[in-house]
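Coming up is one lone chain in structure tokens, specifically the form predicted on its own.
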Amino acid sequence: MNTQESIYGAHRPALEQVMDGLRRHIENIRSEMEQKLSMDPIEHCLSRIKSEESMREKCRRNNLPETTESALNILTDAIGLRIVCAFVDDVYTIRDCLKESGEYEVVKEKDYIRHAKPNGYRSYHMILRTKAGYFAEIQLRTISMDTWAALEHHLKYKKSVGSRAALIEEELKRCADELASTDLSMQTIRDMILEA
């Protein structure tokens, strides 16, 4: 039986309410997007609050304490939201309305989309403190990029590639450049029938 107390403290309840908030505000940002466009913006949107599991081995890799302190002042991704569009204009556009909406201090921002990873990763990322004073950390990504990460998620954990690690590296990178070229090409048709 494991008696360890929760990382999270009494935070938990708190947490979620926090994560079912923000899971409601992309809701409504969705439908005044549909609304505006007459297509729906979101292919799909994931939330999480990280495992117990999950943020302790965080905090032992960042040389933390195992505390609550940690896991939620320190560290700022116990909310986690991933959020999938369908072309590369509305993840900005989301991202906009979130800034913009004056429900969450944005804490940090890295746009992987513009200057992707030498590894070809691409995404656009926000770190967001509620007015409650907690961390949640957003993802925004094209079909494309959420498809690409899955699969090099599953890749990188393959020990046997050996002397062909190089080679894979260099293949995953074509992929995502290719991936991305296929998104700005979308995003071009799109804007084409917009403007029809």
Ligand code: 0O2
Second form
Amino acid sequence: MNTQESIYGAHRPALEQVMDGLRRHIENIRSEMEQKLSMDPIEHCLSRIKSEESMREKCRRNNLPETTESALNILTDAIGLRIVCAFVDDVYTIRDCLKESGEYEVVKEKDYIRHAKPNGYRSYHMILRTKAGYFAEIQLRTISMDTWAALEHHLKYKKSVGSRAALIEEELKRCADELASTDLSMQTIRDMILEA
Ligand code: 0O2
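Next, report the structure of the form predicted in complex with this ligand; the form predicted on its own has already been given.
Now the complete complex, all chains and molecules, led by this one.
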């Protein structure tokens, strides 16, 4: 393959279209929930097409050839959306709304909220497939989970920590667990307000 050519071949406009369609779909879910709850369930929503360099790097990491086939049909996160909610319950309500949609097929789900990764990472991941066969990864999480993931990602790029690595990992895990406990308390407070 010519290295000057995009790994997405001629599919870039279609990927942009799918991403915009998903954003619109999420906005509709948001409006419907806002009417029911009298509260906006989404703090913010980010979307991106994975950069050329990150996609090529991910292919190399997975021992895949750097081809359009790998980028679009073997790896499934060329399109990515991150939905950040204030409360844990809203994550699951949005998940349910996405699953009910006839437009997108859910091909994979990972609940790293109920089953946190050993390092403390929490988030709900879904892989959706459009009728035209494009994949998108949706990450749903609370503000606390998002803050932790951003800081942990940031720290990964810091210089080698040598003998303190184990202690740092332990501290990161402790922070993740404390944030998860705060999320549960905030959810309880919200439920009390809604019931009142
Ligand atoms: P980028 O640049 O963030 O997109 P799989 O083949 O499905 O088992 P994969 O693709 O690693 O493996 O899927 P997984 O576990 O669902 O993770 C996908 C994405 O979740 C990652 O994307 C990260 O964005 C995020 N993520 C997963 N684990 C962690 C973690 O421990 N810390 C943080 N900060 N983020 C995490 P990529 O492809 O790694 O990169």
